[in-house]
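This document starts with one chain, in the form predicted alone, laid out as structure tokens.
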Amino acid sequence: MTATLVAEDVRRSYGDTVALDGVSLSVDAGEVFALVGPNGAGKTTLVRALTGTTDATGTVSVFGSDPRRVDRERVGLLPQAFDPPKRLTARELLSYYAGLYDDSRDADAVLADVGLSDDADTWYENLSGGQRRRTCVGTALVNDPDLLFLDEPTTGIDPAGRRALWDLLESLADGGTTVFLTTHDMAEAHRLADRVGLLADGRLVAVDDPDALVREYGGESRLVVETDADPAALDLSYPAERSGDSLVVSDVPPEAIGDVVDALAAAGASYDALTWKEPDLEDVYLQLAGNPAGDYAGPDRERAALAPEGSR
């Protein structure tokens, strides 16, 4: 495969704050590369460095050239913060951005791609948050780019719209478009990405295909039981320990869940809820990047899954 994007030892600081600390990576033509990491890890700064919109040391090559010298017709970019004129309709916005290129796609066709045909004549300020974000994605597609940068593209988009956008990105990649995206959505990264890179404290700490990352860093499957039971009082064949208000039984295959339930019953221990969890990219994220306060809500989602339906 020919590398569309190559970065070597990219560094960027803001005063005493190190945003990027020697990042090296390459992305092949037609590949989807997902960059994940905590807030403040340097993801947006890296996108800016790769697109030539911020100064950085090291080397960046896009289509074999300096990113500032690449034909802009070949690159699409959706920044994390993007605020187009609010008193234009979705169609007018896409038509405006299409007019910036010599050879662009039809605005209505792009609106259809991002699911906004029915709202094409609605002012941007009157669109919902998710519709605005889909409009912004459309502005990055009007030039039919060979390389597409998307910085958290599905933020604020409802589940149905998010999955429709995933289908669109998969279709673009199947057609040969190279996609570099940042995301906090681990399901999004796992579904879309050929490879995932995890950025923490300005360093790329792991890069591989999603399944390989889960195998290496995800840990064991586990059964989480909401109970006051003491693991020492249970006759279990699997390691068990308390974690907060729950009992965590590790490395339990699904077919052995009944054995754990039987052990609880034999010890006279009750439980309110249980869930079996297979390791996934969320576990990789937490293992390698930790869980800075206020950043990623993975453990909260797990706790919610344990709660009885009527309490959520």
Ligand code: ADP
Second form
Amino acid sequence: MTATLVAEDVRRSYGDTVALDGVSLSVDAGEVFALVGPNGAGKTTLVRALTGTTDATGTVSVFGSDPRRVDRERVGLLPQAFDPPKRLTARELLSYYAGLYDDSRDADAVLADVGLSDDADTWYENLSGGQRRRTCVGTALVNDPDLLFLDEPTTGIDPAGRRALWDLLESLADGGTTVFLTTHDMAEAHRLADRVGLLADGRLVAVDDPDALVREYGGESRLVVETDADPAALDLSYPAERSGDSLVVSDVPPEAIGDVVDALAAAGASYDALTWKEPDLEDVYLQLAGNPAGDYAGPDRERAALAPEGSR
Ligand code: ADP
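Having gone through the form predicted alone, I am curious about the other one (the form predicted in complex with the named molecule); can you provide its structure?
Okay, now the whole complex, with that chain kicking things off.
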């Protein structure tokens, strides 16, 4: 495959704040790449560096060119903070943005794609938060881009609208559009992305397909028991530790859940709920990008991924 997007050792600081600390990545044509990471990790700065809208050092190439010189007809961009004129209807807005390109799609077709046909004549300021965001996504689609940057496209969109947008992005990717998106929604990243990159403190600490990330960093399946029982008082054959109001028992196969229940009963410990959990991308995120809320982050895992690149 040909790389649509290549970044090598991209760095950007604002005063003493290092927003990007040497990011290298490559995204192939037709690939969906999801960038995840905590607030302040550098995601928006990276999108800006990749789109040539901030001064960064290192090398960025889009379709083989400097991002500032690339044919803008081929690139769509939805910034995180995008605030279009409010006293225009959804259709007028899309028509306005379509008019900025030599070759653009019909505004009504784009409105249909983002599920806004019924609201085409509503002023932007009277649309709901989710409808506004979908209108904004539409503005990034009017030029039928080959490469689409979406910075948190589904923030504020309700679950049904989000799923509709996921379907749309999947069909765009199936049609060959390269998509680079940032998100805080791990289900979204897992569902849409061929590869997920996790950014922490301006560094890409892991990049892989979501299933591989879960296998490598997600930890074991586990049983979460809402109880105040002390693990030391239980006769368990599985590692257990307390996390907040819960007891977390690791490595328990589903068929052995009854053994844990029996151990609780034998110790006279009551419990309110019991949940068996498979590791998922959220566990990967908590494992690699820190866990400020103090929630359970997997048994005995080192925060090795936060170590500088090359030291692992
Ligand atoms: P994210 O999108 O992951 O939340 P950002 O790229 O917005 O992260 O920010 C990365 C870091 O750079 C943060 O510490 C942020 O405060 C800082 N930063 C971003 N943009 C600016 C700016 N224009 N001026 C000063 N600091 C900035």
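Positions refer to the first chain, counted from 1. Computed from a prediction, not measured in an experiment: that's the story for all the values here. Under this definition, the rigid core comprises the largest set of C-alpha atoms superposing within 1.5 Å between the forms.
Fitting the two forms on the rigid core leaves the C-alpha of Ala266 displaced by at least 2 angstroms between the two forms.
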